[in-house]
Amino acid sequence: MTTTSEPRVIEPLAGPLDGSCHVPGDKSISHRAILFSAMAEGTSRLLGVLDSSDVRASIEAVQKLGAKVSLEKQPDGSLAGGVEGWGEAGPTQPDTPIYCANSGTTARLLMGVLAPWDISVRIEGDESLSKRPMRRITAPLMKMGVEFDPAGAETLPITEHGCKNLKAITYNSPMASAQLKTAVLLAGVYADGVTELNEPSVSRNHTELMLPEYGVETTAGERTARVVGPAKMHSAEIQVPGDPSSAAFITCAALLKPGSAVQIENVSLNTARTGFLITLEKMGADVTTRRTGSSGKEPYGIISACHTGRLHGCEIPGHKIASLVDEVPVLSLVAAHAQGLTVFRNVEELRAKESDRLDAIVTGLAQLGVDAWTEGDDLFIEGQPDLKVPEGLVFDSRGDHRLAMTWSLVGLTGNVPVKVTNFDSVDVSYPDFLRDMEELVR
């Protein structure tokens, strides 16, 4: 995402961060109600969506495509109202291309949507989207039939013809994605057989866990997940729970700022989802959950943090990164202030994230004089416990906002204010980022 805003001066907290709060709704959860809600038959009522530029991608790309999105702006801030559908009748021809912003999820699941129906669609993306890797989408879905123009794509812009007579297959995906899951589960809907995907490791489960409240029924081992096709979808109602990742925030923040205690209530507590807690637990961090309710299948609940004077290294196995991956750049931070090593294992995907995350970890701690580098596929930080942030720091965000949010934290549980570059990029999950902070400090 490119933005052309100056540099945010990011002041320290007037205090430490105390009482409760609400995050915004989660945007795994909030794409795919609203997809879902397109392919179904009749009206589904959603509360809770998250409002940002990345879901409204998503939106903007289901009305091009037919469907009825009366959803309004309600006083938390969240999305609610309706979708109505196209059902079996399916997607009508857009005339235009499909602009998917900045949204990696809008662009890799609308592929999967797209591909039971006899339209062509190009779809395209913002600079930054443009060099993010597709295909490792488009492979499976042309094993099922569907045709992509230029065929062997690799990056945006490209264009889908889908076919009406799609082959169920059986995937053993190269890497643990949710996106490419999804994708392939969606198109497997529409399938004539069991379409099933099996992973090298856990990714998340939203997609599984919610298409049973569409009328899709799913079966979800821990690596495998398989559909069977053709099934009609329905309508639903979807509750979007607050985003863990965007809570990740809030917690880091609350144990690196001396005197803190906060709760983040009605919080998405999926376990493909809460790694970054047991990664901060590994470290000694006082962190706790509790569960308090769920929205279909998705538990949510409250997740408690205060201030922990002293964090300690740990290694995260690369088996578990997909459950945090999100979260590295701001776990790096508090490893940054913790006793020793912390070594993050094949966090390769990084790479290809809305920037390169990797490098840009390692070149933002540098800024602070941490000790940080990769070894192929790892990450190394050697914490220091005792570290004083320097006056004057200009931290680049690359216009992704994981890394806005990270380095926005070093200022504001600092002692000295620091710059961001391009912080407007938290619209795309959490607009209102710098204010709930704020609101926190008693």
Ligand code: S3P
Contents of the next structure:
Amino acid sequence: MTTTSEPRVIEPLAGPLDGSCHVPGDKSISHRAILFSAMAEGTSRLLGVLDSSDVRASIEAVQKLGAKVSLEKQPDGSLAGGVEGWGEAGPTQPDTPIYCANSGTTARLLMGVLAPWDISVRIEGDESLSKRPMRRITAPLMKMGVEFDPAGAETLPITEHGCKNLKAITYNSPMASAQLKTAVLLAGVYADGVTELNEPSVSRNHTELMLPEYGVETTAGERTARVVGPAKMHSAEIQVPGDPSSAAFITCAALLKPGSAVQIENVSLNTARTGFLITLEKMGADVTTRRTGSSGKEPYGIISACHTGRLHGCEIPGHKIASLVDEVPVLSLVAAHAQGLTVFRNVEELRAKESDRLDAIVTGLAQLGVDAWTEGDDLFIEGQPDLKVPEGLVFDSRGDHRLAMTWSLVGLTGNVPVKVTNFDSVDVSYPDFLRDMEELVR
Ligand code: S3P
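Now that you have shown the form predicted on its own, what about the form predicted in complex with shikimate-3-phosphate (S3P)?
Starting with the chain above, the whole complex follows.
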């Protein structure tokens, strides 16, 4: 995300974080609810949709393709209302490119959405998205019959030419990526037969859980997902639970700020997303969860977290990284305060996020005087339980929302202010992040 605002001064919170709160709707589920509703016949009803710049990119994309979106802002800040899909008629040919801004999920899932239709669409993104790898998505879709221009393009902009007679495939994905898996499964909805995707470790499974709500038969095993096509998608009612990736920032802030005790309600407790809580428990943190309900097949509940004085380092194996992939920056900050070494194995995917998050973590922790380094694809952090934050630090968010929130926690939970460049990038996933943190301090 490219913004040009002055670095934001982040002052220490006036006291401990205390009490209950909600976080905005889950970003991954919100994108899927909008895209799947646009594909379906009839009007779907959505509740609790995240209102953020990333999700707005998906809304604008489906509107451009002919879906009618009547989502309205609710008093709690979420979006709710109807999405009337194109169903069997298919999307309309847009006369200008679809701009996905900073949203990798929009661009990559859209490639699966467009695959079965006889239209040509140019997909574009901002400076950051235009550097992110796209061959991982175009390669399997080409095997199904989709054409891309340029055919071997690694990055956006790319023009996609859909294919009316998609072939069902079995694809062995080289990486655990839910975006890749979803693009292939969405194309598979319209292919004749079973489309199967095998992945090296388990990635988030919101697509497999949500597609049946729209009438599509899916089966999901440990590292395999299948969809049976051709299927007719009908409208659905989806309630989006709170985003665990946003809740991770409040959880970690409570662990680091002395005297804190918070409960975050109605958060998705899907185990493909809560790896950060298991890691924090391994580090000795006082965190617990309690399931209170489910929305479709998505479980949700309460995360409780209390300040924990003595944290210790731990090792996170490679096959668990997908369950906490977006939380590695904030977990690295917690690891910087823990006793001993923390090792994240096989975190190469972090180099391909909204910025090179591995490099950003090592650089930002060095500013704090913490030793962090990479060896091959592993990340090492030598924690300092008595870490004293130097005065006058300016962290570079690199226009990356998760880095902006991670580095702002240094100021919020410490004793001296810090500055964070391009702080407004938090709009991508959690626009009211600072307000929510301040409201927890009474
Ligand atoms: C997402 C999947 C993950 C995650 C991203 C959202 C999704 O990316 O990092 O923020 O909604 O499917 P990958 O699929 O590339 O791992």
